[in-house]
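As a starting point, one isolated chain is supplied in structure tokens, in the form predicted on its own.
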Amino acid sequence: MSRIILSILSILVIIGCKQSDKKVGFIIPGAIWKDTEGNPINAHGGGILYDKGTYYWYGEYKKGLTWRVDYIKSWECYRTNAGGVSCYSSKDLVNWKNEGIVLPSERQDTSNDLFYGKVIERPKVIYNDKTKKYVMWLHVDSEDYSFARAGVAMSDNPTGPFAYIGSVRPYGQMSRDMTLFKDEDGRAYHVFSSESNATMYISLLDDNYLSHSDRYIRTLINLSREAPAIIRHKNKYYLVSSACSGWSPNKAMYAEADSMLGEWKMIKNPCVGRGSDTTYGTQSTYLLPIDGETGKFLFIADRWNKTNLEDSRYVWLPGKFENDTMVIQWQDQWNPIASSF
């Protein structure tokens, strides 16, 4: 009797070790989150690409020294070598897989939109259905910002690697802080802060995403937003962004719209609870649906160290929607998969 009760025992214990060998699926906002292989993700500034059962997080590139532009009075222009475009794999959005440098950028030729000595922002990649080709779009500019242009690049992979296209200033304006969003009938749309921040603009793509259509529009004028990010829930549209106050972290606020290219309306601030004012810290890169039925999503930030580029910070937080109004609230930790926020 007493060796059956010590098999019984020997299994328990052997199952339990095996359980406790899982990795706990948490996300710890502002934590330093790092890869599969123990290394801090590098990704700032990024967007979520779903594809086929598979999460990509593309983002900023910044390793190595941080510097601050001197002759530059007017803000707060610190800078870190432009590295390029990253990628990271994920299947549950917490344990994330290095993939690379997707988009490199130029160590010889100063004149090239992606030299190092430049600057390579908010990467955003959507798929195209059509071509089969996963494409990239980013703010890239000159040292000063005074370039403001909006770079495309392509790829048959979604770990690339993505060939860059060029630049433009759609409709002859400036196109800095950006966001790229697919909507369900397969309409792409390119979201950029222009005339020198005072001014959203609302693009649609052409089929092929590579470039900009004749419709678009002009909104939130000279109301001066940056950071946009944006959702769509049921029938309307929800664009999220930040006042432009340079690294410091300010109040997000959300408008709303029943179409891409209607009249957006202001609505409020979306934070909820303490730091709200400050949107805990952060500032808005990217709104990944989870659940379009419940109106679940996940509000992806940066908590930016204007003098430590590279030791920016990630964010994530849950948001939903309560009776139409968009909420999102901090959490110390929490799973985006398995949390019933």
Ligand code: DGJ
Contents of the next structure:
Amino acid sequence: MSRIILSILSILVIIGCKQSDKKVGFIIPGAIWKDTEGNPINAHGGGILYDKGTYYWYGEYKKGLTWRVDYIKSWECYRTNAGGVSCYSSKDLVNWKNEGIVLPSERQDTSNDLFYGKVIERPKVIYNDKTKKYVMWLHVDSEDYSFARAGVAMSDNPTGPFAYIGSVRPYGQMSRDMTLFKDEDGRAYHVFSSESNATMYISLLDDNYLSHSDRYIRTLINLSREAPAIIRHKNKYYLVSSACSGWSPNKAMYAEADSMLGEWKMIKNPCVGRGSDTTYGTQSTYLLPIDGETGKFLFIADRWNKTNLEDSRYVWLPGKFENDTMVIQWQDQWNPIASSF
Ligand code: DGJ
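Compare with the form predicted on its own: the form predicted in complex with this ligand:
Starting with the chain above, the whole complex follows.
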């Protein structure tokens, strides 16, 4: 009898060990996320680069007081000083090491695009296989958001430092919320809200990714979309965006197209279930492919806290395609690599 109990006990111990070996940690959407040193992760409006087995998360470093710009009455212009672009690295998308500020803001020169009293938002980084450079594009703006330009910076390493090159209004047009998308053929696109956020632009970047080619489209015309994020699934392209309601959440929508510069058709809200009408209280910023075969991806979004922007939280959720329809679902806690979704 005691032998049987012993055997059962040892089986339980073995199972227990195996399970703890497999324990890899969880993403808890909306919680305070700590880096590997125990400090809150500060990387808002971010994007992810996967490079040689490591994920790099770039985002807005928002530190300190949030205030409302009092002379702007038409919308709630809450802001913090621009702290530059932060970077974190991870092997598993759950444990993040702080790699520091890879593009700092400027403390002295008020005319500099990156002056800390201005706006630095939504940085994204892609790797150029030809030039072997890491290229960052970001939204740079004045405190009243009237400058509306796209800035570009470059580095030899994913962890920087990035050298700031300058900013443009592509095709003479405003550029605010933005993302980058690098396609399988190495072509890269800058996607940005333009024309006072009324219309989305998609521009093919030049081969070095540092300037805009003459090939671009105006799309989602007069639909007033921002927070663009792109993913390719099989031979279709999907663009998730939000409506324009300042720091307050609203309903996401996705559009699809057969090619990046082709015709984009608005489809529907990809979010399902409770909270889907406000994108679970968030705004999109990036879509990260997890499994090209099955189309599983990571939906990356910000839950802005407009009166304390530093304390804005991260909401990362599982996304998938069901018969080519994009679906994003809430999870209380999950692991992007170990979970089946
Ligand atoms: C919404 C944008 O998506 C954010 O990046 C930021 O610019 C806020 N508007 C400012 O209100």
